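One chain comes next, on its own, written out as structure tokens in the form predicted alone.
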Amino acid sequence: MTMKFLISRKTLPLLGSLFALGLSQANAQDRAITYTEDIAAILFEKCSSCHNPDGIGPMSLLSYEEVRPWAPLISYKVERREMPPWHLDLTVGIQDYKNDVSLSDTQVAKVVNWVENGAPQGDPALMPAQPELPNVGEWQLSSLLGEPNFVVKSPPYNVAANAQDQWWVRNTTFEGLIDKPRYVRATELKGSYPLGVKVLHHGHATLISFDENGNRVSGPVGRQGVGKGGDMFPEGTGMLIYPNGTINWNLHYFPINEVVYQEQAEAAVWLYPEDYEPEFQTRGEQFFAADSGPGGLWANDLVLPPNSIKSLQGVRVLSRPALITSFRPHMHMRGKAQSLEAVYPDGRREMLARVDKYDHSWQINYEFAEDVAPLLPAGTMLMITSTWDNTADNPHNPDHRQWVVFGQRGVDEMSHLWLGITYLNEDQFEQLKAKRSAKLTAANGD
């Protein structure tokens, strides 16, 4: 049977078109990558707000003459996944996140190729525009939510040269900066600028104040980590502070190879309009220790033998329903891995997500997206799984050769877990719970 075409004269053109876009398309496959070209957009998007000269980085990556000499470095850590700092397993739990930093597979394979063949310049005619950088000494929220309502300040503390990692916990008053109950919407903490800001590897600072009855109430007005921003509610979400109290600074400081004298760490805190009553009330992000059972979240009782391996388990059942926010592992050098799954109500079991390349260099918290982030019904288990890597395999351990017991310094070790929660009534669950549904419904055609 012999077949026949007709081509006509107007569908010659858009023959014509269709073969030059697959043209197209080989010679871009064919092409060789370039910095300019390819790798250069992903640093700046992804590597820049750290490595740059007032960042946090080792080195600055903002041209190829400064990218050029770390190219081989840079691929290995790219295709190992270790940079940029991302340490969530991509396998399991959920995978939606609102402060994802990580590379896609398409931009490691482009980062790994350039390297191979060369980390080729390209054309400096096609280089794109310098990233706009974070000021480091300034607030990052105030892009979003203009200059805050007020700043506290720490106790100054003198940060020594090449020491061991110092803890600085000290108390200050809170009068004078609100006159009436008001709502919290954002806080942010920092260390001072310019070298506080790289010797403050997490520290949080607490307000303590009294209710209109006299009841002891508690809540961040700042939390910072290496690699964790500020934190602001999702809208319609604020925390209730009271006028008088005090300011807890529990600050962990790593030092650097110069001394940092009177250094203090400053708080801001961004309020919703006076009289503004939110839907949801919050404690903000809360530190999750277990109250009872062997080891725990907290597990004041961990030991860890010379090259050993271990694992420890902690559950908290919610006596309300809850909305999950955000999640923020915490162990030390030894740590390797941290889990948080739920057990429903009904048996059923979720793990909401793991982080098992766990590096204690990075104080990360995980904002899940709003869509995914865990709905879950009063009566539910959190089970927290933490397991530490005492072995010379660890390439953040300091000494596989050594007990390890539980203890503020990082060469000591740790196991809880900081959750951005918010607890809700029944009907704020059922409430939620719809809005879901009937967006997923919306999403599926249906």
Given for the second form:
Amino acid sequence: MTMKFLISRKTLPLLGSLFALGLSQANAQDRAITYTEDIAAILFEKCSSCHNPDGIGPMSLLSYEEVRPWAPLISYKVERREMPPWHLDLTVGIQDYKNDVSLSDTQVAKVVNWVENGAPQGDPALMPAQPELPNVGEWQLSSLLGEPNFVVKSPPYNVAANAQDQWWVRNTTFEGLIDKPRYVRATELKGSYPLGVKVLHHGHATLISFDENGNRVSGPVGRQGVGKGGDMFPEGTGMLIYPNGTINWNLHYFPINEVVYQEQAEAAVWLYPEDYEPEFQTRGEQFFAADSGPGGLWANDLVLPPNSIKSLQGVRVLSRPALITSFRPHMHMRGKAQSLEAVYPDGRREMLARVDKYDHSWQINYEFAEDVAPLLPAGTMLMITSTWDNTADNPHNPDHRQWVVFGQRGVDEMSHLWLGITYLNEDQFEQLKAKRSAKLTAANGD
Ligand code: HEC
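Having displayed the form predicted alone, please output the structure of the form predicted together with heme C (HEC).
Full assembly next; the chain just shown is listed first.
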């Protein structure tokens, strides 16, 4: 029996430890890979949170009977790394993320190998216990933070059963929920349970208010996208909000073949304790485009001829030092790849992150692990490169014979990036830098 390994930097240590296991590993490979002994545990760990009767996955994958008909498609999606949804280019950029749901290369090899050998069930007595499933009617962050301090709701909207994707943009008044300025610790946005969570493709709830001096301040009190969870700022980082304002709801629905009446999206907000002043202030996730003309990046340049592949690139210079905490690419159906690079003031250029299997069905937020989150000096140039594939080779392309231009609908195109960003002053930047190099020195045992 042969095992296929896709070797990447990430798996080299893992392979090393497998070889170190020597004999026992060789024995493990001598027997056939079966559902009950090998595969069920992988699917429970990495797929069942969505592929259960209540989840957003189109089919449940909790038993052999449920899994068997899908085995060939599972192998295909897993080998191409389209499932679980984690569409990063694994060959460049930062690979260490807080919310990494991807399979290890060994797990991919096991699934592929199992299907190549006819997807046998194996001994039913070896079936692992059923996994604990998330309750999609509850706030994900409440397991970490308890109940939110307050919840706000969008105005109701009827989502049609069969139609093009739909936008719902409205304002609601924000008042009476806090009685003085407070710092936000975390936010989460979701459709209502049970159908709203299935139709809300992505959405933003933005609080717009005015500070003591009458200056307009805005920040997200909820951002959702398929495959994206809530947003929790690192301990000691907060976003200041004021008692009176307006919430702008910008919700994008995808019909699911069933009318969803009076759908109301909900945003939950967790606050820091009263009178707590966090060391770092943020305005949350921000829209990043090189040239934000009307409607966003490259609105005028974005013209894709029929049967074409095209890339566009834009830059933004950081006027202050910054810590980048997350990266969320946004394009539409012809989107194929998007990357974020830093060009440092000294001219050095570094690829920070790149998605090479972009799929508009997903709005994944890649959250950098704390020790590797890009810490960038003032003057760094952020370079965003987007690539579109308007040929028949792109399986998400509804029609490669069309000219495609900028627009809101999924069949039109867009390009921008949502970045989790905390601006720092020079002292904070130097402190964080020193803290990191101290950690690195300790880890290297010098
Ligand atoms: C975050 C939720 C989520 C996770 C985790 C997830 N899936 Fe999915 N899966 C979906 C959704 C939603 C779709 C339909 C949209 C799409 O194809 O992207 C889907 C589609 C699929 C399909 C294609 C079905 C079809 O009819 O085209 C397969 C096969 C699949 N998933 C297998 C898996 C496997 C195997 C895993 C774990 C290794 C997994 N998924 C993990 C949500 C998820």
